[in-house]
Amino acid sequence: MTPISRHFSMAIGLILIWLFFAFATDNFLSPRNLTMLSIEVAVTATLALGMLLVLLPGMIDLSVGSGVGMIGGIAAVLIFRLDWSAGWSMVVGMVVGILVWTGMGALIAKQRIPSFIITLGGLLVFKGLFWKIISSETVPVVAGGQENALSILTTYYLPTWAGSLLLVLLLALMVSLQWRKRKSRARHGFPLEPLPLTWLKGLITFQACLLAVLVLNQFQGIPLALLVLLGVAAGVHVLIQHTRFGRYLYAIGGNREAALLSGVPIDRVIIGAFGALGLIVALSGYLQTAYSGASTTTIGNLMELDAIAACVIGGTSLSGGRGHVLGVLIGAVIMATLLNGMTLMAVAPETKFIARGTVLALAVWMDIRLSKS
């Protein structure tokens, strides 16, 4: 199955899931719920995009969920217990994320310790540190009703006119990028995608964006969290598709020995991938903590599984060498939709666990089947 056909099949599957919840609940398609769903997607997808960076070279990280809680907790404690400014508190959290994950990447690359083991240890260590940082208590993200740079991540919405302007800018950007891509491929003699197919993909993408803007504007507008996701998605896409570092990630995951013989600096690339993941974990921690309204001991629970599932559903291979930003975004929407829909249906927590585990198992099975085909 080609990436294009896989993305179309995932989109069809997502539509079927939405139709099911639309008929099974009364308010799944309401502007308010879809706005809340968009924020949930932003949290899941942002973390999943970070996971993509380490899955591409054949690594994995089981500690990101605990890291989300820990770094969100660091920022919350600095702001509301030590009276730091929200901006500097978030900068400190991002620095901690980059340093800690760079350190884990160095252990994995330099000491040849399996990423599964190192990050499994990180899961436990970060969870314990998180509980110590917040003293196993609830730390709010808003004090005295005053918003701050942390809390507005999930409470600020763009004005209607700004959302419409953003749609126009995105359309112009998509057309420009597609035109430059076709010109570049033609100049180098590479085969070109059929023009009707390119237009069809662009039309579908534009219609989806237009529908999203219209629906979100019926509630309060486009949430700031979605802009954070767009920024991360754009950055990761450019990194893995248009830089030497990104080509190295694919090369290591595709064939590590061949990459080594080709002169790829494997250790530095792996360390860099984990360092970038640390930055994204920090951003995800701020989004999740802000969305929850407080830093509590349950923040980040099992988020690593949702991130991995989103990547695998989106076509990322667990053995490395295959993955794309668009697929990860669709996979994240599927995972967030399932959780949102089950919540609206008042599904019992134990059933939610079963559903999430089943989706993850099916995604891995699908990955294995596609790898053999």
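Take the two forms, find the largest set of C-alpha atoms that superpose within 1.5 Å, and that set is the rigid core. Numbering follows the first chain given and starts at 1. The model shown is predicted, which means the values in this text are computed figures rather than measured ones. First, how it differs from the form predicted in complex with the partner chain.
If you fit the rigid core between the two forms, you'll see the Cα of Ile15 move by less than 2 angstroms.
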Given for the second form:
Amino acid sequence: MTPISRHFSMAIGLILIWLFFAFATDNFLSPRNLTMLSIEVAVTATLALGMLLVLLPGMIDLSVGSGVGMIGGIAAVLIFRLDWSAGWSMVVGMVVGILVWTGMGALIAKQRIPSFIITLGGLLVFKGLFWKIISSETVPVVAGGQENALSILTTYYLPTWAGSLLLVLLLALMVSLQWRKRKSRARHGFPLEPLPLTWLKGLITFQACLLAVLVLNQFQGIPLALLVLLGVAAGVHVLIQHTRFGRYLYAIGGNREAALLSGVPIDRVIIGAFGALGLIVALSGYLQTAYSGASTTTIGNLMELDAIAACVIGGTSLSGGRGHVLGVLIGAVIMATLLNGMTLMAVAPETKFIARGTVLALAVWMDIRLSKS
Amino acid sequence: MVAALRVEALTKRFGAFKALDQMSFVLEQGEIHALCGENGAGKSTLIRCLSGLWPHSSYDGQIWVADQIAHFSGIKDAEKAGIAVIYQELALVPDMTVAENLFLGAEPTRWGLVQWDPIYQQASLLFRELGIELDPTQKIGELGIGQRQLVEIAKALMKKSRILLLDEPTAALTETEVETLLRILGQLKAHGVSCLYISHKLDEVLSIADRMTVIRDGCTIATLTAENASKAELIRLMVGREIDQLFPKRKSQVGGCVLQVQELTVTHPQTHEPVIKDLSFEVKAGEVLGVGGLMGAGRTELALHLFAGWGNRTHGALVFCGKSWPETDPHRSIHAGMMYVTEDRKGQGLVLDQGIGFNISLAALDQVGWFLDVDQEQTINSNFFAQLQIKAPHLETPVQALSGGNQQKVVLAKALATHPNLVILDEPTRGIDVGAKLEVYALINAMTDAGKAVILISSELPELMGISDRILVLSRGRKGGEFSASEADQEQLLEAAMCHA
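What would the structure be for the form predicted in complex with the partner chain, rather than the form predicted alone?
After this comes the whole thing, all chains and molecules, with the earlier chain placed first.
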């Protein structure tokens, strides 16, 4: 099955889920709720895109949930207890994220310890460190009634005019990129997608974006968190599709032996992937902590599983070598929607777990069935 | 007396290719019967038929076990009929004791509990009977390869096997271990057990076998008795074929020395036994150095040591392109202008899910820049795609959809894209059809015309002789001989390959 038809079937699944919640609740489609949902998607999807970087070479990271809590906690403590500026606190957290994850990557690559084990250890260690750092208390991200660089991540919205301008710019960018890609493919004799199909896909994308901006503008505008996600998504896409580093990620996951004999510096690439993930863990930590308003012991709980689920639903292979940014984004929207919708329906927490787990298993099963036929 | 095993007109086809062609021979009761043939003569296929791995419906002809036609549909059936295969790769559990392994899957139980005492008693008894000096309570992991082999044989006898198929049983053994094994086999013979003994080591074969059957290209050539067989006669029968005009002549200009190897000794990374011993040779620009030898002679290990730093170099001076050549890794080797094309293209050569272009440029991405320049990459890919005439709709076709020959061309294209000075080709024509072989040979000539040096590792003697300028024959890691291609003949090469065996 081509990625296109896979995305198509996932999009259909997503629409069904949305329809269900639209009928089952009163306010799922309200601009306010959809704005909240977009922030929740931003948190899940950002982390999932980081996870994609290590899943591609056939690794896994179970420690990202604890990491989200820990780094959010570091920033909150620096700001609220030590009176640092929010900006510097966040820089420190990002440096910690990059260093710690680079270290784990080095252990995995150089010492040949399975990533599952190292990051399982990380899950526990970071959780413990996190609770020590915040003394198992609740540390607000900002003093009451004020705001700072951390808190605005989930409270700032683009003014409506800026949102509309952004839409126009994005559209222009997409059209020019598509145009260049088509020309380049034609020059090298690659098969081209029929032009009407390209137009149709462009039109649907445009309408979806337009609708999203219109809805978000009805509440307060495009949330800053969504822009962070947009930036991370663009960055990860360019990294894995247009750089040597990205090529190597796919090669290592596809056939590690062949990659080695082709001169791929496997250790360095894996360490690099974990380092980049560390940065993204820090960003997700800020988004999640800011969204909660404070760092508390439960921040980041089970987020690693949401991230992995989003990747897998989006067609990423756990054995490596396969996965795309667009798929991961759709997977993250599905996971975030489930949680948001069920919260609106006031579903009991225990039922939420069961439903999310079932959907994950179902989605992967469907994917396997579809790709066989 | 009825023969223990009789093979009659056995034919096994893979498509149009006949791996076994009307093969026939008889294994008498209590006989050690050797099967001799070159690599690819059909020995492994025969073993698979006899052990039930290929079910009886998949081949033509008959296999008789004692006075019954065998209808094996799986390995279990062959075991029941009393046939046991002792493989080169041993199938024992390292963390269990010798006796536990012997009884694995057949432990005597009472009320569901394993009866340990009888297990150890019976194991000791069996060892005493066979004259094997082994402690049944020892862990397999603590034993050497030779002792493990004896455990395997004991396990087969435990299952009341009357026919043992030994596939290269001494390939990894030391000389004393070989002696022990041969002595045990002699004892088994006295117990009426029949052995089909497959080995490249002709001296060994001549010393132990009662009779020997030579096979070539899937056919039985002759069966000799020990009295009227000689090493020279066996070699003549095993080779016995003329080289046809499969190999295009080369007129490359031979230039300066590209790789010089002096007294190289390399030890195995785990066992620390020497795999390459005291080996010296050189390769010049524009020439093909053929490397021959039997399986396990250390050819691939030599290639991987040169290219990827396999094993530990304990001695030796190497010079590549005028510079001293240390133990290295593929990344550095490719930068320095050395490239290796693996014998296992699916396992180590290709990223099968990905497209042709992805695979061709994979080792040459340094030329394209960190941020990939699509146009530049496609230019490289399209060039080799056209030059090697890879038959596929376009560069994005996944390589797993290609035929073996075209996959091999992709691997070769990947190697050429790195602009190497020295290319090491490991069995480049294994498993591809004759047409594709010809193209590969032409490509090798094109490489030497461009001034590259080529090391060609091949198990096919005609190929070695047809394509190489010089031939280096390895024998158990040592130089068995070096020949110029014009003066070598197959008997000489085979003899050189076996001289240290």
